[in-house]
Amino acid sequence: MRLSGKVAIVTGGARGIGAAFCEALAREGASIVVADVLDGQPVVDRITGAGGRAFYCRTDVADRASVTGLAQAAVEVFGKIDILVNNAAIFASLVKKSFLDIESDEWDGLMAVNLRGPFECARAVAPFMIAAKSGRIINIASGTAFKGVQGMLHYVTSKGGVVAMTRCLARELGPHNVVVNAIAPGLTMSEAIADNPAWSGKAAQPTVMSRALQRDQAPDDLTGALVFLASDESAFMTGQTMVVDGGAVMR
């Protein structure tokens, strides 16, 4: 129980990698925020048929309006926000292609989600963390902005513009007893990625040869480095990436 009494919000957090952190901050004694698109109650009964407190609320993490409700409400409900996840992201979807086919509303689309998503709720939770002096936001980075991938200029490049957010939040956060860290996961097979066998299957084995631990990565393998970077063992860490992907990435 080593989030007892805090409160998390995830983004992104009604199915996949997002679900499985929210189920995973639930277990360590958080209360919960499920923010997505997508209906998060599933998850919510998860969490509280299992003892723990949780509730949805519907975000679009592009639009600022809404997110400045989902940060609203969770202070309503629980009092206080401790811990943000910015988990949503465009990626189970995307066919790979040259950036010379990607299209300049795709593009935009995608950044709107994975990188300026990230930035507003950082923005619209900063207020409530600053005022407590205590507060942890996590960023969903991804391993291919470190490795460089053909055929996804446009997620890759919103990722490292995540790794990059992260710091700079880091700086400007410090001094407020706030740490933003991200991590960056390999290629994992959450519900949607499993499903596509553009991601999956054969599709996925270069990826799982270029790991040290050549399997398939599971949620559950990122929830460790999760609970650690929302814990006060990583209090005195800041502006850092982790990479979990199994060791195709080693810097």
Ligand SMILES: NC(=O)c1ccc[n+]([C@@H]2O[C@H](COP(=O)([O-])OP(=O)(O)OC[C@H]3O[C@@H](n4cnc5c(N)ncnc54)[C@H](O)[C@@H]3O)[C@@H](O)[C@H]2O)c1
Given for the second form:
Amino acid sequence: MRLSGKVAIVTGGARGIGAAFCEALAREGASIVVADVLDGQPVVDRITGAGGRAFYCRTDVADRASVTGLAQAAVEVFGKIDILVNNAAIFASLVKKSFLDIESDEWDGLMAVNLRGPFECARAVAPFMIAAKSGRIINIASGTAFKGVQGMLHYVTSKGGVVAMTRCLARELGPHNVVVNAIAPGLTMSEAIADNPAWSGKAAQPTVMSRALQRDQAPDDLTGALVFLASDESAFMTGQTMVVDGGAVMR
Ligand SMILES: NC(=O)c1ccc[n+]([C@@H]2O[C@H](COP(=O)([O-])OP(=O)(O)OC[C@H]3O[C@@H](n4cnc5c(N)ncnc54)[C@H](O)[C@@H]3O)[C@@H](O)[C@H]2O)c1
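Moving on from the form predicted on its own, please list the structure of the form predicted in complex with this ligand.
And the full complex, kicking off with our chain again.
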């Protein structure tokens, strides 16, 4: 167990990639706080059913008071916060469209979750990590930021912001021994994506063919990188974005 005794918050942990992250961290011995606007209790039940420790904290990452409550709840229940996974985002519900058709309030609503959300969460947990002189923040970006994928300018821009935020946070938190890295997944068949013909099956084929490894990507393809970044194995690595996409983007 590589994360025995650690405490991890996973935002957007109720389903999809976030749920896979919660279960992978729990398998390595971490205690998990499942933070989501959706009900995370089924994920908690799977973790506790397998002998792990977890609880669900209803959290809106775009709401500062809600995020402050999340950090406090984590410390009250588990005593500390070692790992923050900033995974929550508006993605699966997006419909591709020209940037000319994106309304201003739609842009602002997405940025509030995808870009301000990770900032709110980092700001809420960092004081605990600084006091402990130890911590891991793992931001979930997207390969779309490197590819410049068309049809979702607000989303791709938000993920480019996450890459930049990762670098800046790494510099600000480095003196406190808190490391900050990001994972940029390729198109991944989380439930909501796999169930949507606009993203899966035939629609996913051009993406699959752009990879060195030409198959669908599953949430569990991302958990190895996540556990590595959460563990001491990556202790001298910070400010980096690991692209995990079967070799579509090569940087
Ligand atoms: N699936 C992909 O193809 C893919 C590719 C690259 C990056 N990503 C990123 O991976 C992450 C997870 O993607 P997914 O496919 O599992 O998506 P998903 O939509 O299934 O999961 C996102 C989760 O975030 C939660 N969430 C949304 N708004 C929230 C808020 N305001 N506060 C708290 N929780 C909120 C949702 O309820 C959901 O549980 C996202 O950051 C996404 O951008 C996904």
